[in-house]
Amino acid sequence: MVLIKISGLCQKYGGRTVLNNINMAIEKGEVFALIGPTGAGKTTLLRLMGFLEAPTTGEIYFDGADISVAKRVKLEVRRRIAFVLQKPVVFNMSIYDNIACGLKWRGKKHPEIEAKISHLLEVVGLSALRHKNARTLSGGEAQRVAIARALAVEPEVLLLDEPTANLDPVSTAKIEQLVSHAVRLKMTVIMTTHDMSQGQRLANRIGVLVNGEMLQVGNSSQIFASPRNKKVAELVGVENIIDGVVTSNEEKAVTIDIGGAIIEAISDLSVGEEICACVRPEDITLTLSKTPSSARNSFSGKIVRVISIGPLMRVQIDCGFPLVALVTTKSAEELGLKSGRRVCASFKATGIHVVKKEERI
């Protein structure tokens, strides 16, 4: 069940555009997140989805109801959403009373708001400093206060903006156990975030915003392993994005040329097409020579430098065109993988995931 429409929305403020003709559709109880680098119009999409200022152009339909029809409307829907900001507002007075101001302001009674406030702070990990001062928090305790408060009046609608930027990792994990919670109680979350393993733990489908531009909506497999274009591509972290040009297609096995060399990839883009080959670095394998393979595509190279991270080994090749690849430290220490060697780069045909170079939804 759709619960937020949005429909050609735009946003200016004086002659600049800051949302060009934004259509999207939350589903009532999901986790929806926006990614996009900084400036590309993520809070303002927030703020407007949160009614808390009006779009230049465009419609937002709350529950089938159109926001912008009377200022009524606007404040019952208003009191069913809460919005946590970037940097967490608190007031100068205990924890508990700053989670429990939402509940006073609507009327609740002491019982009610001792129950529901002690489960919170629970839920927060925040009972033994119920008396403290939340003006002398960290920013991880501080966040987990905001979202607690905005917890306690059980909006139908949770929005986020960057709940984790800049927390520590301890402090991240937690900031991301109160979303789970959220969820659990049926809220729809609607969240903001530059942490792109994030969205993907988190969400159930992530919109793609550039340059005040949504390119792309998607789960997350069609987020990370199919993005709509180079840009898309970029954002998500691919780190082999080849430009190239279709010479071929014959039944969708396509060949394309990067630039005096070959790629063979599955593609239905017509030949002429401007494209860009994007090949995931744990898809390309390393050997020290040619062998015989099922592997279509095949490129010999010169090591240009060999990264450790964790279990793996980064390997950053120049074969006439820069490639990474990814193996495990065991594979790499077998084939002395090193600065300086030279290796053969292997990759399918199947493995390629062929975009235009500038494509929207």
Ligand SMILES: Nc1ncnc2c1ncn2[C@@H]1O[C@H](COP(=O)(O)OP(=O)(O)OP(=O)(O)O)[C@@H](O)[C@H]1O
Given for the second form:
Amino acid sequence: MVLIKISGLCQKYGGRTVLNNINMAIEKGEVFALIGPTGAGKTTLLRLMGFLEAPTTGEIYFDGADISVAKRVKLEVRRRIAFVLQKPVVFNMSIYDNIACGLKWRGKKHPEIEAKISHLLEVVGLSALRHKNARTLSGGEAQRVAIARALAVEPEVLLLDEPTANLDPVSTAKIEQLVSHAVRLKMTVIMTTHDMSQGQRLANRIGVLVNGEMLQVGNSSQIFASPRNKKVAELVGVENIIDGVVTSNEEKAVTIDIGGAIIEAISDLSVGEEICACVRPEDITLTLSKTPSSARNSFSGKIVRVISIGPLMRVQIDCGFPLVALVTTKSAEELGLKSGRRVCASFKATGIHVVKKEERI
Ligand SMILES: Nc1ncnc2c1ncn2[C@@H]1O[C@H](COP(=O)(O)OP(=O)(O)OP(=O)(O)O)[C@@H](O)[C@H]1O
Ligand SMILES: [Mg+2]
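Same protein, different condition: the form predicted on its own was shown, now please give the form predicted in complex with the named molecule.
Expanding to the full complex; the earlier chain stays at the top.
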């Protein structure tokens, strides 16, 4: 069921377009992550969804109601949404009072507040510090207090702006547990993040916002395995993005001129189209010399760098264009892979994901 529907949303500040024609829907109970580079418009979109400001043009419907119609509707809807800011605000009072203040404003009675806050303090792992002044907390603790305060009023929608920015891995894991807790309480969570892996871990769906445009919306495997265009591929960290032009297409078996060399791939893009060939490092096979194999693409190159990452080796190769391959440490040792060594890098036509250089939805 759609909870928030956004159509034709634009936001301008002083004539500058910050969000351009955003169309999307948020499903009830989902975790939706907005990812995108700095300045992409993530916070702005979140603020609009939280009705903290009005869009220049376009509509936002909450549970079927157009919020712009009546002030009263807007106020009712606002009470169903909680917003935790990028820089969490904590008040100059105890952790307990910080978390309780939303309930006090809503006129709740003391026993109810006490029971609820004690439970939330357990959830956020701050029971022992309940009387401590919140202003003295670390960034991660303050973020937990801000989220607990939001959870206390049992919103239907929790908006989290970069909830783990600048936090260490332990604090990040704690915040992520809180997001999972909110999901168990059937809240709809919309969050922004720079952290692609966090989007993958937490979100049912991800929206990729670049320069005010929503370039792709999908589940994490759609976004990470099949980025829609070059910008998305770059943003989600595809390591091998090779620019080229389609020079032939016979029943989707395409040849791509990458400036001197040819790559064969599968795609329905037409001849003349400017594209990028995305190749996953784990799909590249390295051998010491050219071997007859089923891989359609085989390039000779010189190893530039070898970096160990746990059981794997990341091998950077110069094939006239840069290529990164991931191989097991065992096979790297067997092949004697080290910088300066010449190798042959092969990958199958079917392992390549071909995307247009520029495309919008
Ligand atoms: N109230 C405002 N007045 C003028 N410009 C604004 C305002 N709010 C945001 N902007 C501009 O809009 C653009 C998008 O800002 P926004 O904060 O939404 O980006 P973001 O994706 O959240 O970035 P970050 O990842 O750094 O938090 C920026 O260029 C910012 O300077
Ligand atoms: Mg922001």
